[in-house]
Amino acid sequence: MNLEETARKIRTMEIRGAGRIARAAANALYVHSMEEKTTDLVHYRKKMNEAADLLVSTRPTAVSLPNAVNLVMRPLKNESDFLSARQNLEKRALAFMKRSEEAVSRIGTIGARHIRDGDVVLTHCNSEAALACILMAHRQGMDIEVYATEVRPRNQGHITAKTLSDAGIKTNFIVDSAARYFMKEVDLCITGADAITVNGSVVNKIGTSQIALAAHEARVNFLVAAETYKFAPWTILGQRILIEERSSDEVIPAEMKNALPNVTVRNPTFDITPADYVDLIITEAGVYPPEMAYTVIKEQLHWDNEDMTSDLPYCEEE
């Protein structure tokens, strides 16, 4: 796919899931660099920065997207030779894609250690990382059962349920609002994350915070599986993550909306789960309590306050 097609598919959620989005963005930058005809460094840098801005603008909440773009793009501003600039950027893009794929596998191995034989696990949305933990536990011979939510209005839970069923895992498919009702039958909750703030709060698919609250009330452990590049460095300075709202057409058809002139349909894609409701965050670098999110940002993403420069391709406001 070229740059414009990738951006369109990310925006319309044909490409969805924070890890998949990040890899698609890195690949788009790689392809765009390969297709760029110029041999002038200034022009090349301008074109690549424009490409980065386009990609980052597509999904404002998924921190994996700007983090992936930053990891590929940041060193470009210090390059002094066109050929090396292009080669290095393409190497970084390929390296990120490989790192992302390996991270999911590593998270699955680590996360499976936190699932016991006989556990009933509840998961929400369609997270590669969360599913990796469950699938690995199953491959290791554990007898587990899963509750998978529907995930309205885009129904990502249908993908999760099929993945689990295809793997031979006993799965209960439930509507989102039934999560609290079934929590009494659950031993463990595992979800993914689209972003994690410096204080350990987790931004994930709408409905996650309600599940976390129900788990907290029922004293059921709530684990988050997420690659380290989903941590949000900019929250160190108190910047907030934009919670994306999507079209009302995803919720009700246009003809119904026209018949309800006094009704406003609100369709937030994500919500924020407070760190107090998160027991552990499973990453490819290890397992952390939410209070150690700053450590992940500093040691794994190599960020500190001095890196918070205004020219980064990431803008957040709530």
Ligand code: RUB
Given for the second form:
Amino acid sequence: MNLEETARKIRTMEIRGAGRIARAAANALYVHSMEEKTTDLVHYRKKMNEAADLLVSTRPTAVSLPNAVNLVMRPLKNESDFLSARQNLEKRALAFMKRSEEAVSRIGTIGARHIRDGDVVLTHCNSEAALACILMAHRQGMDIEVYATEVRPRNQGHITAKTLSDAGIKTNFIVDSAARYFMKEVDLCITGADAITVNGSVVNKIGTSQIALAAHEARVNFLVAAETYKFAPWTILGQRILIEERSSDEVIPAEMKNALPNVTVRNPTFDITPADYVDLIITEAGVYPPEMAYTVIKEQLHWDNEDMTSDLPYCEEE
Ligand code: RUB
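Got the form predicted on its own; any chance of the form predicted in complex with this ligand too?
Whole complex next, starting from this chain.
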């Protein structure tokens, strides 16, 4: 898939979910670099920077996207030779995709250790990382049952319910507003994340914070499954995570909206769950309490003071 097609698919959500978006962006940079005919470093850098800007502009909230782009683009900042810049960039793109898939699988293994035989697990939206934990627990022979929310307005819960059903996991499909009603039957909540800030707040699909609040009230553990590249380094500098607001057409049909001249339809795509409502964050590098987000950013993303001056986040390869 070429650059423009990838950008279009991320924008229209044909490619969605923070991890998949990140891998698609890395792949698009790889393809774009392979297709570039120039042998001039200045021209190559310009073309790749334009590609990076296009990809990063597609969806504003998932930090995995700029983190992936920055990781892949890093050689363009340092290399002075065209060939090694290009080779290094392509190598990094392939490495990112591989490591991202390995991270999800490792999160599944670690996350499954937090699920007990007989547990009823609630998940929200469609997260590869959260599902990896549930699917791994099931594969290990645990008898688990899942509550999966619908996820209005884009119905990502349909994908989750299908995945769970196909795996042979007993699944209850519920409307988003029924989460608190059913919380008394739930032992554990697991969701994914689009971004995790330095103070441990978790940005994920709209409705996540309500579920976390209901879980807190019912003394049900709330876990977040997220690769380390979902942590947002530049929140150390006070930068905020932009919450995407999508078209009202996703919520009600345009003709219905036209008949309601005094009504504004709002459609925020994500919300922020404060660290107080998150028990643990399961990453490929281990399990962290949200209060340790700064440590993850420093030790796993290798964020250092030099990066404080960069416009975009940067995570070191090794
Ligand atoms: C997807 C969503 C997912 C996270 C994590 O939102 O909120 O929970 O992206 O997913 P959207 P993953 O459908 O709007 O992209 O664990 O797969 O990265």
